[in-house]
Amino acid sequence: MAASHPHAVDALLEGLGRELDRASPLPLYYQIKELLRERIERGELRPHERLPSENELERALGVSRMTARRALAELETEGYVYREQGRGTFVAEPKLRQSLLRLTSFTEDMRARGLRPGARVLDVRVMRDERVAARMGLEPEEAFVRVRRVRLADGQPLALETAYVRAALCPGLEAEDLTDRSLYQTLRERYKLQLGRAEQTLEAGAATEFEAQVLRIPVGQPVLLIERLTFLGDGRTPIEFVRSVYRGDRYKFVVELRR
């Protein structure tokens, strides 16, 4: 674990003090948070480097303890820093970026970033779910193979994924070992199914007790809720519906807009 040299912390506090604008209508906690965020994003503060404590911010900047606490708390909520009990506040690893322009698997995304993808299987079963069938435009009695997994990057949990795959199109899928293996790769190689397109929605949420437990985050921490409906190569035949809960402190999605 890296730690800032005392002189580096002093220099940081001196810089913050010069840039803090007490005449600005922006609250002081927000200014402190933004000044620290900008330094993190520019790479001036590196991952696992220690930030000034609440007490240090209070003394050096002449602000209240509540102001200092709120600035650090918001940085933590947004995933820029993490705290360790009795040790302090440290710069977090940069968030993983995923493009919304291509249909790729979690495994492909992680490998493209030089990370080791993995999966821990929680349960696999054949079942019927009328709500999922309706979402996919299928008959209520359609059977699915439900695969619930925790997705990992370099051994760290990033997402809780629940996939419903049409059992009729991939018989025996429930017996496949999907630990540390791409579901899309299995569909392609084992069942010769080619994926064509997907419809995906994203929204903000808060981690439930179960989600927090498997993702190793506090209950109520912000998460990204994602639903994806995937079609085969003909663009019309649905094959999979997946609900995923991504850690909001480690993941962000990117889309390019053109005029």
Second form
2 protein chains.
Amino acid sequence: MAASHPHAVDALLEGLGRELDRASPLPLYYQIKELLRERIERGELRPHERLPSENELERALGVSRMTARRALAELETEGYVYREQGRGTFVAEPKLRQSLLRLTSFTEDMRARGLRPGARVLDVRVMRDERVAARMGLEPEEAFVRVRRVRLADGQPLALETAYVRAALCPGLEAEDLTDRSLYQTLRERYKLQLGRAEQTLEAGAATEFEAQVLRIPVGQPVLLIERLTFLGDGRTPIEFVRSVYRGDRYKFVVELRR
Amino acid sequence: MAASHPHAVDALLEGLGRELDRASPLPLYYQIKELLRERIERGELRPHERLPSENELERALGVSRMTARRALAELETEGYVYREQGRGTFVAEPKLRQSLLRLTSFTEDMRARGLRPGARVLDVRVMRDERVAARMGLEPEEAFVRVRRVRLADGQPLALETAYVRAALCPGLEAEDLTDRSLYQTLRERYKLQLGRAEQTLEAGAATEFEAQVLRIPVGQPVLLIERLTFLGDGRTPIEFVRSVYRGDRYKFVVELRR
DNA sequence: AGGCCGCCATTGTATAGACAACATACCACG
DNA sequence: CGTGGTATGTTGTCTATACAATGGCGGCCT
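Let's see the other form, the form predicted in complex with the DNA, since the form predicted on its own is already up.
In what comes next, the whole complex appears, and the chain from above leads the way.
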């Protein structure tokens, strides 16, 4: 047995057995999955520690092997565990599950990289823009608050960011001071807007004269163009469209892909 | 029946039945999944069209319902279809499939964009590279099969791809013909290597003389540099490191971010 | 000592069947 | 006319079982 001591799995199984609710409308496999996930996230099960086998779950919880199996299989596709034929099921490393599908603000992104985030406001105005509206699937008359900012990392210009936020959803945003402040934080705290998902595209480009001046690089230098269309928690209502131009020599975008 | 005409499903099932190979070492559910996926990607099954039900697959292919079910369930988690209880299984909209944060090969990526993928091999050799080995967390003596290819979209050069695959895990790879073939498919089918996850970075750069020549663009044009470190199904064993240089004017990377 | 073989535990694939939950179409009844 | 019930088809959950493939271990044989 690979666990730290022989009774570790037994104690875990007993706990699971007590919490499993056969009267609940939630499927058994889902309950088992959630119970195991909680223990992994709370750190009760440590990386590379072995989980109960399908057989052990079957006996201890009084479910069929296929039910136990489904719980473990879903934990695997969600990145919480890895499975090896002939060996068992083991807790995955935390970094596998973190950098995955996270929607982060510039501020959070910089902090995660160990840099001090900042923002210098170039201009803020309420306006219309047919192309942006079309891109968001809205009527051409839709009004936006356009915020243009230079984003700083440790005080140095890193990106030029132009955000179009739907004015109808955050009245008075144009009067907020967004210097050195996270737009997402403002949307969340002042307007109680929950962000859900975002569609983001990345491509390479060359700095225009304006971009070069703001970012303090030569015209024509490589830049990373990132466009993001962000939706509210319901997954359908668009809230903002952001176009960012990052210095190519100082910024690298990182994603983790899964099969 | 919601299909265009009553015999559409029958014809599909007959085709599937002929292609299913019970002597193959590949699992039945996997074969069924791949056959259906091919038909979706080739457009033979159009968005929102109904797929055969679990019961129809069971009868027509002579498999159990759980096997048919698993094929459909995996297509769902991969974003190819959506399922509605009481109604059936339907082809998903293309945009839903391509924007998920999935580990895809160039071949799959191009097909999802409706382009014809291709590859022209520049050179293949077995070699060592300390920097690549370090990047993969391996000993400096580790041997790699380095494959340099020009990746084509509809016959036009789109990217220069340099892949370093661990020679120990795929002996004889250097003798394979990788012209117009997916490396991932070869790893999967010839070497039975299951890919798990990948860590990928994207940054902007300018085309070097060599890159410019291969991609048929002027020197210094913007390019998207993508580096990918791919791991096997266990999530820990590195298998390949790929450095790709994409034409900045023709390629856009799409991701969907959550929460 | 070293290598080979077989046993056991574990995950992977596949089958067969049962009942539940849900959607749709149709029909009978008021 | 419409309202509700029923029949049917679909996916969702769950059980029970069998055998295959793999990895680890120990013991046996040479």
